[in-house]
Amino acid sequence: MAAAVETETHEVIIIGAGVCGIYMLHRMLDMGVDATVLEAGDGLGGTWYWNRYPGARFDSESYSYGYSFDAEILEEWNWSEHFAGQPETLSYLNFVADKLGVRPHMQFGCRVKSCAFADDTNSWLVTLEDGRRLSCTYLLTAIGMLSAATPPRIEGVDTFAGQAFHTYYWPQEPVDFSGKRVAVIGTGATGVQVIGEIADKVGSLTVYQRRPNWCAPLHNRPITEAEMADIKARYDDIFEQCSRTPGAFLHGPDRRSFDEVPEAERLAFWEELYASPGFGVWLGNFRDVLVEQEPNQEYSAFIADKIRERVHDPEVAEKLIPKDHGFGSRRVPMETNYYEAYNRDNVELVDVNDTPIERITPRGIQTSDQERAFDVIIYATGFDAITGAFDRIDFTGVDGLKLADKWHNGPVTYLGVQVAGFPNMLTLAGPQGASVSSNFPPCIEFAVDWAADLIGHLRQRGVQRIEADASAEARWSEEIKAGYEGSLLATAKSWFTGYNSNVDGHDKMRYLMYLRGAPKYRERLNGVAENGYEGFVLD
C-alpha cells in the first residue's frame, strides 16, 4: 500500500515569486503571518527571471519601477541606466529579497498543478506537478500579466534541427550569434527588442512579420552618479506624480485640447515628445489623441513620416508603419535602433501577408514563394496575457466551479481581486484590475497594501472566510466595460483587450483590465474597505 502523501500547512500560500510576490511575502511575514511562496522557476523574479533574451529591459524609467516602500532600499540601490535591463533589474529583486530576508520563505522549481477549494474547512488544497500537496487559509496569486508564452501554430516546429526557443524561455547560457542565420517571428515588443539588439551581431537576420506596431524610441543613457544623487533625494516627488498619472508612470496626458493648440505648435510639441526619453511619445500626448479618431490619424501621420525619415528603402518603410490601428491603440513597443535594422544588408523582413508561412523544415522555414535556411529560430509570438497562466492551473473553487469555464468568454471578477465561487482566493495582478494596464509596481504595492490590510481585518475579527457576492461582481463587471467606451483601445486587436491568434476561442473582445486610471482605481477599492468591504460576504 502507498504511503499517504503528507500535507504542507500554512496560513498563506502566494503563487509566484516575482515583483508582486516578493512584496506580498514581505507584508505577511511583516504582520506574523505564516506564508510561504510557491515559484515555478529555480529563482525568484518572475518576468526578470523567464526572459532574458537579448534588448529585455524596462520601458518606464527604472526609478518609478522600483519598490516604493522601503527608505533603505532606495538609499542603497544605485540603477546604471535610466531604463534598466533584465539582468540588473533581476540583481535588484534579488538584493530586495535578501534585504528583507524572504527568499528562506520561498520554495522554487514548485509548478502549480491544480488549486481546489474545500468547503466544509473553507481551506484550499494546492497540488503540485510533482505530486506535493500544500494547504492554505488564503490563497494569493501573483502569477504575472505576461507569463504564459505562447509558442505559434506552424506545422513542423519539431523538425527544426538547429537552434529555437520562445523568447520567454531564452536559454541560461549565451547564445552565440556571430556568422549564425537568425530569424524572428513576430514584431511585438519582444520581438522589436531583440530585432534591435541582435541585428549587428549575426551573420544575416529574417524578420517574419504578420502585423506591424507603433514603435518609437526609448533614448535610454546611463545615469551618472550625480544623477542618481538627485534622484534619490526627489524620490518623495518622483512617486507622487507617478500617483497622479492615469497609468502610474511619469508621464501623464497634456490636458490641452488638440484643437486648441496651432499646427505649428503642436508639431514642435510632438517633435518634443519624439526626442524625449521613455512614454512621454504615448502617454505624454494631448488626451484627445488616445480618444478620438481624428487627433489620432494626424498624430499616426506624424509618426509614420519618422518611420519613413529612419528606414531608407521607402517599400520596407510602408511595411513596418501600421495600417489596421492608431498609434497608441496598443501598448507601444519603445526601441532601439530597431527601425535602423532594416537598413543594414544583412537584414531582411519578409511580409507573411504576402507570402505566408507554411512550415517549418529542418533546414527552416518554408514560405510560399520559398524555403529559407537558418541556424537559429526564435519565436517572439507573444503570450495568453493576464488570464493565460490561470488558465493553465485547474482552479476549482465552490460545488466544482471550474474558473476556466467561468472565464470561458472573458474573466469576471470583483474590483480585480476576487471571484464570486472562489472564497478566500484573492487575485493581486489578476485581470480587471489597474496594475495589468499601468506601471506595474507602483500598483501592485498598492494592490497588495490593500490585501495585506484585508487579511489583517479578518484575522482580527476572526473571520475565516471571504468571498465575493455575485451581484457585486456583476457591477464591476459593467464599470470594466464602461471603461473601454470611449477609449481607442477598445479598436484595436491586441492583448489589451484579449485578441490572441495562438490561442483557442481568443479571436473576440474580452475585458481584461481596468482603463479608467489607477489613481480611481486606488478611490475604489478604499472607498471598498471604508464602507466595510462592502461587495463581499465575511463569514
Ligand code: NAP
Second form
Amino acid sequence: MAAAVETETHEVIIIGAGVCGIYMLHRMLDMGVDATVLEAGDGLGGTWYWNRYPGARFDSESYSYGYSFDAEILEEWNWSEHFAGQPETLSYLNFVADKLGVRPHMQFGCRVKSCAFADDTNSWLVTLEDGRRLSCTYLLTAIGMLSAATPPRIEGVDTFAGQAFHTYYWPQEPVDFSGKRVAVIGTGATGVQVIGEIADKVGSLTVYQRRPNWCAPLHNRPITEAEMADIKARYDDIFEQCSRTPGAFLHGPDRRSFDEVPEAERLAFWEELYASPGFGVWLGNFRDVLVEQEPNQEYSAFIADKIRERVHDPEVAEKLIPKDHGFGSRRVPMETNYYEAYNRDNVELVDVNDTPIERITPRGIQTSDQERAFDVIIYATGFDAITGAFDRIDFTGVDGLKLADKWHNGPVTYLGVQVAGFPNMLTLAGPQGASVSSNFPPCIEFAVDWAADLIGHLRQRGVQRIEADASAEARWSEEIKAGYEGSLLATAKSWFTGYNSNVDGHDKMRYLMYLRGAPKYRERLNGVAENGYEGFVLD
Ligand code: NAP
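Could you present the same protein in the form predicted together with the ligand, rather than the form predicted on its own shown above?
Full complex below, order starting with the chain above.
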C-alpha cells in the first residue's frame, strides 16, 4: 500500500518568488500571517533569475524600478548604471529578500502542477510536480507576466546538433561565443538586446527577422557616486513622479498636442527625445502621438529616418523599418548598438518574409533558398504573455470549473485580482490589472498592498471565503475593453494584444491589460476597498 502523502498547511501560499512574490511574502509575514512561497527556480528573482541572456537589462531607470516601501533599502542599495544589467538586478532582489528576512519562508525547486479549490473547507489544495501537496486558505499567484516562454513551432527544432537556447532558459554558466557561428531568431525587446550585445563577440551572426520593431536608443551610462547620492536625496520626488504618469515610469506624455507646436520646434523636441535616455522617446511625446494616426505617422517617419542614418546599407535599413504598424503601437525595444550591428561585416539580416524558415536541421537553419550552418541558435521568440503562466497550472475552482476553460477565449477577471468561480485566489500580476501594462514594481507594490489590506480585512472579520461577483466581473471586462478604444496599441498585433504565433488559438485579439493608466487603476481599486470591497461576495 502506498504511504499517504502528508499535506503541509499554510494560511497563505504565494506562487513565485519574483518582484511580486518577494514583497507579498514580506507583507504577509509582517502581518503575522503564516505564509510560504513556492518557486520553480532554484533561486529567487523570477524574470531576473531566468533571463540571463547577454545584454539583458532594465529599460526603465534602475531607481524607478526598485521597491519604494523601505527607506533603509533605498538608502543602502547603490545602482551602478542608469539601466542596470540582469546580474545587478538579481543581486538587488537577493539583497532585498535578505534584508527583509523572507528567504527562510521560500521553498525552491517547487513547480506547481495543480491547484484545486475545496468547497467544503474553503481551502486550496496545491500539488507540485514532484507529488508534494500543500493546502492554504488564500492562494496568491505571483507567477509572472512573461514567464511562459514559447520556442518557435518550426520543424526539426530538436534535431539541431549545436547549442540552442530560448533566451528565458539561458544557462547559468556563461556561453562562449568567440569564433562561433550564431543565429538569432526574433527581434523583439529581447532579441534586440542580445544582437546589440553579441555582434562584436561572435564569429558571425545571422538574424532571422519576421517583423521589425521600432527600436530606439537606451543611452545607458554609469551612475557616479555623486549622482547616486543625489538620487537617494530625490527618491520621494522620483516615486511621486512615477505615481503621476500613466505607465508609472519617470516618463509621461507632454501636455502639448502635435498640432499646436510649429514644425521646427516639433522636430527639435523629437531630436531631444531621441537623444535622451530611456522611454521618453516612446512615452514622453506629444499627447496625441500614441492616439492619432497623423501625428503617429509623422513621428514614425522621423524615427525611420534615424534608422536610415544609422544603417549604412539602404536595403537592410528598409528591411529594419516597420511598415505594418506605427511607432509605439508595439512595445518599443530599447537598444544599444542595435542598428550599428548591421553595419558589421560579420552580421547578416535574413528577412523570413522573403525566404521563410523551412526547418531546423542538425547543422543549422534551412530557409527556402539555402541552409546556413551554425554552432549556436538563440530563440528570442517571446512568451505566452500574461495568461501563459496560468495555463501551465491546472487551476480548478468551484464545481470543477477549469480556469483554462473559462479563459479559453481570453481572460475575464474582476479588477485584475480575482476570477468568479475561484474563491480565495488572488491573481496578482495577472491579466487585466495595471501592473502588466506599466512599470512593474511600482504598480505591483500598490497591488500587493491592496491585496494585503484585503486579507487583513478578511482575517479581522473572520471571513472564510471571498469570491468575485459574476456581474462585477462582467462589468470589469467591459471596462477593460473600453480602455482599448482610441489606443493605437489596439491596432497592432503583438503580445500586448494577445497574439502569439507559437500558441494555438492566440491568433486573435485578447484583452489582457488595463490600459487607462496606473493612477486611474489605483483610484478604482481604492474606491472598491472604501466601499466595503464592493463586487466581492464575502462569506
Ligand atoms: P516578443 O516581443 O514577443 O518578440 C518575439 C520575437 O520573435 C518577434 O520578433 C517575433 O516576430 C519573433 N518570432 C516568434 N516566433 C517566430 C518564428 N516562428 N519565426 C520567426 N520569428 C519569430 O518577445 P521578447 O522580445 O522576448 O519580448 C517580450 C517582452 O519582454 C517585451 O516586449 C518586454 O516587455 C519584455 N522585455 C523587457 C526587457 C526590459 O525591460 N529590459 C527586455 C526584454 C524583454 P513577430 O514580431 O513577427 O511576431
